[in-house]
Every structure is written in structure tokens, then in C-alpha cells.
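One chain comes next, on its own, written as C-alpha cells: the form predicted on its own.
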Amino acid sequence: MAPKPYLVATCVIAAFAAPAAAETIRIEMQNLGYSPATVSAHVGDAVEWTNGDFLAHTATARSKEWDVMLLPKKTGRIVLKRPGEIEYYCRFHPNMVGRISVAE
């Protein structure tokens, strides 16, 4: 029996209408900056920060929305809820910068 040709059209809209599924982001904290220093997301997905470093980071939003501090050998981790440019940068290590660029 031949499929119905609605049937086969639900399931294909179906297919391209599902959401994306988040993702992880990962982001090394290590000789005194971030690896990578620019990354891409989507609204929804989370960024985790690993510091491999012996000394103390954060990852500071300039615009303030959030503060992760880490401890040597600490991970710590966000959701991205909006889309846009984020810059952020160490607290404790001015020089030390990163940019996520959001997308929807």
C-alpha cells in the first residue's frame, strides 16, 4: 500500500518544525586566557567554562548579566537566554577577553 501523500507531508514538516536541540559550548580558561576566545551559540544553549589554570578566573559579562567564578580545576556554566554580542572578560585578568556571538 502506497503512503498518503498527507501523511508523508505531516511527517516531513514535522521534521523541520522540531526545535534544535541545545548544545554545550566549551571554553578553556588557561595560560591566562580563553580557548577559544570567540565562539557562536543560539539562544538555549549553555556555555561551560573549564579553568585549567592554578590561579582563579571569572567569566564576567560586560553587560553584568551574570559573573561565573572559578576555582583552579572548576567548571562552571550559563544558558544563553537572548540573542546578541557578548563580551566578557576576567575579573581578576583584565586582559584576559571573550566574545559569544547569540543567535536565535
Given for the second form:
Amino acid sequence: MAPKPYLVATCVIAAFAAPAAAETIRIEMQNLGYSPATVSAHVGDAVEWTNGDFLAHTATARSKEWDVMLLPKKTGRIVLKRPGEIEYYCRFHPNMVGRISVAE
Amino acid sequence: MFPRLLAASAALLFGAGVVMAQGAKPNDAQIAHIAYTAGQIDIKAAKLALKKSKNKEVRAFAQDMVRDHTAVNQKALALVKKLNVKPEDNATSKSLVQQAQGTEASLKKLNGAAFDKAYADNEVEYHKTVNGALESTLIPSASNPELKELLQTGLKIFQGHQQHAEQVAKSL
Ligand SMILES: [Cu+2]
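Can you now output the form predicted in complex with the partner chain? The one shown was the form predicted on its own.
What follows is the whole complex; the chain from before opens it.
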């Protein structure tokens, strides 16, 4: 269904104030690391991890806000709900660390 | 009880120090066997912990050890098969097994918090020792590139285990 003309106009104006459409940021777990290890995102974006290793890993926020368990070759995701610097790690291999910078 | 616990931990720590056999550098067949044996030893210790411990962190750690070391050893077995290498028993793998038997005997005598602490401390020391051996001897000596790569991945995994074990030991 095509949007009504006035609705399009509203959206164009809103685009200056509101964040861009939500994105999905993809992070690969490979060879005991997150790749890329540091990403930038906006509130509302999703982060999706894919485990390319032959071992189970997790992506666990240091704040304990979320904890995503990923079996080998599986994918898991979260949606970023608030701005800030998020540090996360793997509970099984704490030498795996990553960071997400979330802007408004 | 406290001095006894300390004495027991010290005994275990002492027993955990694995001396790599001196002499000629190990060949790929020996390296594969040392790495595989090191994994089997840790699986056995973890299974003992799952039998004896009621501590949530200790049990979770032990489950991780069983899962990860099993996965790594499956890779190792597949690789030696592919490379047509016959794992070879050697002085280092024999001394690993012998020392593990001593550690196991000491752990079996302990219960409750004393067991948990001794198991966690031993896991820290054991992974330190194995990682040291990987870095200083096994990885540099490996001639097959696929074996070398698996050992390098193994080192990263076991460094993670060492950190995890340190966290568990600190929490007790
Ligand atoms: Cu991990």
C-alpha cells in the first residue's frame, strides 16, 4: 500500500530529528574473538552474533543486562534499548571481549 | 579446618606443576598425544567435580570444561586421522597422567568447600601449566601447519579457561 502524500511529508521532516531506520549490526565470533570487536550503533538497532567456531560462546553484557548463548554455527541477537557504552564478554572464555557504543 | 584446607591446597598446587620432559623436541605424533591427554585429564577432573560439588559456579565451570575439551579433542582426533598420524605415548604425556593421578587422589579426599577451592585452584594451575607448555614447546615444535593451528586455537581456548578458573577460585 502506497503511503498517503501527507504522511510522506511528515516522515521527511521527522528524519531530521528522529534516528535513522533501525539497522542490524553483524558480529562474527571466530577464533575466540568477536569480529569486529568494537562497533557503533544507535538505540533501536539490533546486534546479531554468528558463532563461526566449533565451541559454544556467549555474548554477555558486563551489566548482566543480557546474556546470549551461541552454540557452534548458530546466530543470536539483541535489540539495543538505551544509549551508552556496553562492554560484553564470553562467560566461557572471558578473554573474549567486545564493546558496543550506542548513540541516541 | 582452615590450616588443613591450606595444606591440602598447597599439596595440590605442588602436584599440579607438570614438568615437560627434557630432551629432543617432540614430533607431531607426540605433540598430538600430549595435547589430547591434557584434555582428557581435565575432562576427568571436571567429571569428578560434577560428582562431588554442589557449588553452582564450580559445577557450571566443570560443565564448560567437559564440553570444550571434548570438542577440542574431537577436532584433534579428526585431524590425526586425516593426517594419518598415530598418536605416540611419550615421557611428557606419561608424566601428565601420573601427576593427574596424584591430584585426583588428593581431590577425592576432600569434600564441600574444601573440595571446591582445591579443584578451582588446581584448574588455574593446570591450565597455566598446559598453556605454558603449548607456548614454549608444543606450538613451536609442531611441524604440520594444521596441527599448529589447532594448538594455537587450543591455547586461546585454554587461556579463556584459565581466566574463568581464576574468577571461580576468587568467588569461593
Ligand atoms: Cu567463548
